[in-house]
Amino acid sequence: MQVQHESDAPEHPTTFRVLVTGANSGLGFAICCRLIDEFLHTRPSTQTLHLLYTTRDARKVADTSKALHAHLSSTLHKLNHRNTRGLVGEDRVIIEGILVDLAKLDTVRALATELVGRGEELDAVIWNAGIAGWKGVDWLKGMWGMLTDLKYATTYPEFMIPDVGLVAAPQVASLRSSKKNVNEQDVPEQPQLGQVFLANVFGHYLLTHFLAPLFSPTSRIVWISSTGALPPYFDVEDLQGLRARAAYESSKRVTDLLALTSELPSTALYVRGLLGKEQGGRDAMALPKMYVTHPGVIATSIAGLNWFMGFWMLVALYAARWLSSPWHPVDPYKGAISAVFCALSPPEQLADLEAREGKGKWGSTTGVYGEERVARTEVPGWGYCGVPGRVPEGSVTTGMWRGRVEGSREGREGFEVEGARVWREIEELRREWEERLGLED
């Protein structure tokens, strides 16, 4: 499934402003690219691209900037060259970085208050930064499942070892703090936060909090979910992950769980209140939708190997590939097909499709020859759409999970439970958070 072309009619013209999270690199910075590309050659002409991404520092902005540009140069020089109805301009896209660091909550306050003080509305978001909360790697357990069941071991790898109960620092300094004699006693103490849930989950969940002001109804909000996003790897009762063996994938099925329940009739009040329409009308088209996809595997420096390591880990992802593996587009640009999908096609081929045939993860999926499209994922308990035993067209329906079980009623209805639950938990949680930052005012 490709992005489709819309019109090239005249219209007057008109920015479409995107914001993509952790851009300076891997998916993120592929991500960007994308977009350029794809907006370039789907959307009219009188359309311009503002594309902000953010980094958790200033270096990392300009080195971006540096890289995003030379793509966009590339993008154009190619595209006017096969262009017959005259060349296309530099400014269609607008290129802007800023900083934020999804652990800091203060960064990510100072962020929104900057976008939302300008009062330009975003289209779309992209929630793609995120840490691994990993280790190192057992290499012995790693090697022997290369060598015995590649395809399997490389889409569902066990041999990462986790830092199990990773804890972000502190959030809000005491207001105190920085004067003389000041008992110890007299510093709030503040609850721990999971580092790996706060910067790929709570951080961006509260961004888009303080961010609602410049949604519409028409916007979308798209997260970055796994291939590894299983069941197994999350305990409703330890929502942070700070008790999980794996807390990345416990982040991420946290993830589907929001976004796959978001417009369902016993979420909707949490998902106002996330979007500061608790006193809005029940009708859930008022509010953007969420969307949430997965790039397949892909070759990242999340997994932090030394070069060595990392090339023979790429020799292993091409091969299961090649050995017919759907879920392995190596390449980050091939990866991030999903998520452009996701933030750029026509309502009628995503919010439509959706609201026809159920909602569903959208996973970056590729042939041998790494062809790449868009499929809808299975994700257990909830399946392809949310309706058990239904299998849309163009859905990957190879290279699952073994501990998978068939659809059922029974998986649907426990899926959604959970997913109301992490709602309310995550929503409490943020109303906690937010109170809490509004000391330093």
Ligand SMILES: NC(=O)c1ccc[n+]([C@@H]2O[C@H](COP(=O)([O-])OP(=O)(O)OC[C@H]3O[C@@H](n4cnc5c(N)ncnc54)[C@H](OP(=O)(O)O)[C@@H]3O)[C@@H](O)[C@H]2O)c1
Second form
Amino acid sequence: MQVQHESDAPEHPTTFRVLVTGANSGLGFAICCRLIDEFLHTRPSTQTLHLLYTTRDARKVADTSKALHAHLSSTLHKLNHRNTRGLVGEDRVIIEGILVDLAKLDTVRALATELVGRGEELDAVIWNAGIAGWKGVDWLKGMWGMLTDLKYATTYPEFMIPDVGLVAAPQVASLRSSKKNVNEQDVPEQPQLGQVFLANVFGHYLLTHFLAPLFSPTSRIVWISSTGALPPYFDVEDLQGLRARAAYESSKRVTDLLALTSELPSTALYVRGLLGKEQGGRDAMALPKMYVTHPGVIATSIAGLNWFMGFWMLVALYAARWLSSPWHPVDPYKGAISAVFCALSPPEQLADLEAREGKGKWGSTTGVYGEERVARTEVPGWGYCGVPGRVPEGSVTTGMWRGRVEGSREGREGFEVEGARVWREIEELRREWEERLGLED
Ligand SMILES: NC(=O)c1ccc[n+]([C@@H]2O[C@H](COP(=O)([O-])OP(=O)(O)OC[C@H]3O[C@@H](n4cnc5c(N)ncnc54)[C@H](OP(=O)(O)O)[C@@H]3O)[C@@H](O)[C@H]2O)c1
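Can you return the structure of this protein in the form predicted together with the ligand rather than the form predicted on its own?
First the chain shown before, then all remaining chains and molecules of the complex.
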């Protein structure tokens, strides 16, 4: 699937506003570029794109702004070269960088306060920023995997060495900013927060809550997951992955559980809490929707390899694609297709489709020659659409993961029970931390 053209051109000028986290590199940067391109190609000339992107420091904001403007100019050049219906101007796209460090909750609050203060609705947010929490590579295991089982080893890289029990730094600045007058030496004891869980899930989760006043029922909350979001890495007794052997995969399984169960009656209470609609009533029924996507496997700096090993990893990823792996877009721009699809596609291509066929995990897939498209991905327990045994058209059915079991009613029920528990616990965690740090409204 690709983003379709919007059929109804609004007569009055409108602005489509989207926020992307972690945009200075890898997938986040590619998502921003692809958003610009697909917006200009599919939306009527009366619409403007306001692209808000986040980085962790001012230098990265400036560098990213420069790179995105260069990309915009190149897209406009190509578009105007072909266009016979009049020139498309730079003013169709507004690019704006802002700061946030998802592991520092005072900055999460500050970003939300700034945006809510402006009062401009957000049409989509793409929660892309993330860390892997790996401390190295088991080279021997990696080489063996590459030589004997290339497609599998590059899709489920069990040779990365996770930093088990990685904990985030205490939220000192957050306490200070809530005027609790705290010195570095005498920070009151805080419960641990898993660093990977905080950066990948919980920071975004809190941001969703703080930004809720800017969402309308048609706004879209797009999460980035992974093909590695598999059940063996996640223990529901350990939401933050503090004891997990792979906190990254654990955090991505949490992401799948949150997004895929977000429209079920069993989670409605918690979803309304997150989106500030606890009161119920007619208005509370119309909530923005969550979508979960993954980019397949792409070459970015997340693995933390040096240039030499990075080069050989790139060769291995292309080789996996040529051996017909559907999950190796390799190029971040191709990997960005699923997130951009979930942000930009018209309702009949996504919300209505999910209402008809069931909620899906939208992945970026490519053919051997790299032609990319969006496809539903099988999620252990949930299946392709939340209905055991049903495989909607266009799904990718590799059955590649060796722990795969056939979808069943029990598996589907188990997924929902686990999802509801994750929702309950993460909501409790949100309330506790908001109160602890004085971050409430
Ligand atoms: N690469 C893959 O094959 C792959 C596969 C599946 C899913 N993904 C997902 O894709 C997303 C992007 O990863 P990537 O591969 O593009 O890696 P990347 O190039 O390392 O990009 C990660 C981005 O997240 C930002 N970030 C990290 N920690 C942050 C924090 N605490 N607060 C704010 N921003 C933070 C980074 O900023 P700094 O530069 O300041 O660190 C960077 O902009 C992640 O969610 C990842 O899990 C990637």
